[in-house]
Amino acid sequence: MDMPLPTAMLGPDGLSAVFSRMRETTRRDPHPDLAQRTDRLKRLRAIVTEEAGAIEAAISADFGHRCVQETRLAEAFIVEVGISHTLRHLKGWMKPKRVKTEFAFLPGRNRLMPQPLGLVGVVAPWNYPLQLTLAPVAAALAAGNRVMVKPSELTPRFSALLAELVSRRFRDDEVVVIEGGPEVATAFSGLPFDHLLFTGSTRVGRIVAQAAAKNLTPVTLELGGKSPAIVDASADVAVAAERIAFAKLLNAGQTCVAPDYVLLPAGHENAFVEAYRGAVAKLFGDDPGNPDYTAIVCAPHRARQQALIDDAVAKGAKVVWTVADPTRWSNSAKFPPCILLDTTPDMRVRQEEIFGPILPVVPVQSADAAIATVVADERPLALYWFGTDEAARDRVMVETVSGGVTVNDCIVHLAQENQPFGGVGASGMGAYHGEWGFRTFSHLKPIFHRPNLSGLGFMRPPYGKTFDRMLAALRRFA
């Protein structure tokens, strides 16, 4: 085994060298069996069961402060049940699928064989560094491929870890972390991977697109987008407060699928806001220092806060703090949660995904108005509905278009290994997670098996009265 280079000091040229070492042992051992991938799952799966305490600690101190339990809950345990998912069912997915073959080429047969892609880039995102990483390694592992990863620069210190603890348990052409800024991110995006999967805005997503586009490298992106939260005027009011105030303060509203508004029907607002301010405190209490409050990642970042917050103020909305001195928070990593009243189109908050603990509650008067808000925005990543009105449910889900719903909670769509997760236009393309994952970073290559007796021996030249009562004759049964 070559020795690895240290990936924190790459440049330009020793990515390319890295690259180019995988890309060739990608070549000499193309389609890993069902013995290699599952190790290589397992040891993948090993470094979340047997590092916790470690990868904790690193994403707390890269936060400023992390919730542990949150990390348990919303990263480790998500990555330890897709593979464990993926584990049961790797070796039925890996099987070649029979595929129905038109009566003109019977008694040929058609079969798609899953094939490894090869080598595959994973370019990661900060606020959830250790589940947006692993979880699409685990995928591309399970289709038999080699991984290169670029973990966020804005957690330095899971992304060294990581590093460290990937060099431990993968050769370094099976697996290999890349450390870096975003120059290196950018280099790493341009090289020629043969699928590239990206998680974060969708601003840096059109980059990192446009960048692939150079290779023909085909991309998933996992952007984001005003994923919005829709209490329809048959639901439980306090219900629908409890459950949004839960999935948009988790890792304080820094998550993609976050409900980033709340819609709902005229004259609900203030049974809303006292249920959500009720809600957050049961959550939460009003201390800074609660050790189940996450903090902003970084300076900038909560700064960006306090600037939607001041553009809405100063075109007119008003803010609801849920805490009852905001000002003690001035000196902490955290954010204060707190919903905005009275916003509207031409506001910040209205118009950037907000990625933190920022909650605009806008009045709409009838369902007709929930929807055309939702549709005249980009389509979203998530979208959650709260009633029990079947008909009005189904008419959201019919004339919405959202990467994937909740229905009368937020956040759990994500969860399903037997479903994909994915965004639509604006907010992603492709999708992963279960066997979604597994055909994202496969080739299914479809393979016809013609035998030797076959009427296609008549469909050649020389053309004459054969071939044409062939052909008449195929046509009565196409």
The other form holds:
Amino acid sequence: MDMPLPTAMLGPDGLSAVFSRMRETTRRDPHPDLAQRTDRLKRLRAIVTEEAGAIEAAISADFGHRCVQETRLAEAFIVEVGISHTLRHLKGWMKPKRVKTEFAFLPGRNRLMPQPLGLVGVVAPWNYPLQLTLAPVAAALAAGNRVMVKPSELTPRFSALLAELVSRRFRDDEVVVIEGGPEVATAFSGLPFDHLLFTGSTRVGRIVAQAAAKNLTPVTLELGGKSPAIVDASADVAVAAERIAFAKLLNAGQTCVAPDYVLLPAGHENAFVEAYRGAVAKLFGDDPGNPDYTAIVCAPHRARQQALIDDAVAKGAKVVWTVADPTRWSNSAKFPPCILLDTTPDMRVRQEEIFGPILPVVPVQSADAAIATVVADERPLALYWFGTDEAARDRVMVETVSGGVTVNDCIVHLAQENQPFGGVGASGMGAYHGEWGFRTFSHLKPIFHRPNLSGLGFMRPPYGKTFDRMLAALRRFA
Ligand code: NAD
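Having looked at the form predicted alone, could you now put up the form predicted together with nicotinamide-adenine-dinucleotide?
Now the full complex is given, and it begins with the chain already shown.
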């Protein structure tokens, strides 16, 4: 076996060489069996379980501080649960499925055979660098593929560590980590993969989809957007505020499915603000040094949060900080949580995905107005609804389109391995997690078995009376 190059040093030619070698292997060995896939998944899980300390430290160093429990819960745990679920079900998923045969083709038999696509590309963002690299890799390996994965340049320590950990446990024709920034990412997404899964912003998702289209490479796009939390008139505002606070401030708001803004019945703003401030104080206190609260990944992203606030305030919004003195945080890599009141649609904070700990609270006059606000915007990745009025809830479920929903909490739908996870419209296309990931990375090949005894023999020239009678009879059963 050739010695693998450090992937940080790969130029475009090196990238093509890795691609060609891996693609060639998928053509030579197209269908790894259950034992091989199980072994690969276990080796992948071992990275998470055996290297936890190094991974947590690298991610924290990249962020300037990442709460270690958040890395354990929202990254390692999700990956482990996903791999364990897959190991339990993989044998069943891999089996060709019996499919019914139309009367006209009996006694022929149909089978639907899942087949590995071949070589899969995975491009990941920085916000959950472990989960968003390894969960797609696990799904692709389960489906019998080889994988090239490109983590984000904003988490360079983690990316270098992942490259090393993967190269220690995987042959360089099984899984390879490619490090690098937008230039490498551009070259990467231009490779003619058999499938490409991209997680990241809607803006870059459009570029990736165009690059993939040139090769007719099918894409799964896991994108972002503005996920609303609707607090219904039937909700307990304090309970909703507390659950929204946890979800909003997990990873300091740098979560694709974080509640971006809140829609609540006009007149309840004060109750919500008080409950939210109380919840934040209980979760994180008032000290920027609190290790439970994560930093903003880099200075430009931190400056962007401040710019969103400045723009909103200049246009008439009011800031309510949840901490006593936000100036105490100005030398910190962290950004203090706040609520924005009196926002208007012309403000950046109402137009861009916030991706930080700023929460606009938008009063609405009715449930209709809440639905209309959501529907007028791009289709969100997630929607949250709080309340007890089932008819009101069902209206929102039916009349809004979003990637997924959690009712009476936030984010939890993402962790359901028996449900697909993905976006819709501007928040993405395709899905993974559990069997949905297995299917995304498989070609479901329909196979028809023709028996010797079959009416098909009568359905060909020279056409005559027998053909006419057969076709007439079959039409009656169609
Ligand atoms: P990003 O789009 O800037 O970058 C994501 C990846 O794309 C990185 O690896 C980057 O190197 C690569 N990239 C950059 N330019 C590229 C190009 N021209 N061609 C190909 N690849 C390129 O996103 P980000 O800032 O890392 O992550 C934040 C975004 O990701 C947010 O919008 C968030 O909502 C979204 N997100 C979505 C999910 C999901 O599951 N739907 C999960 C996490 C984050």
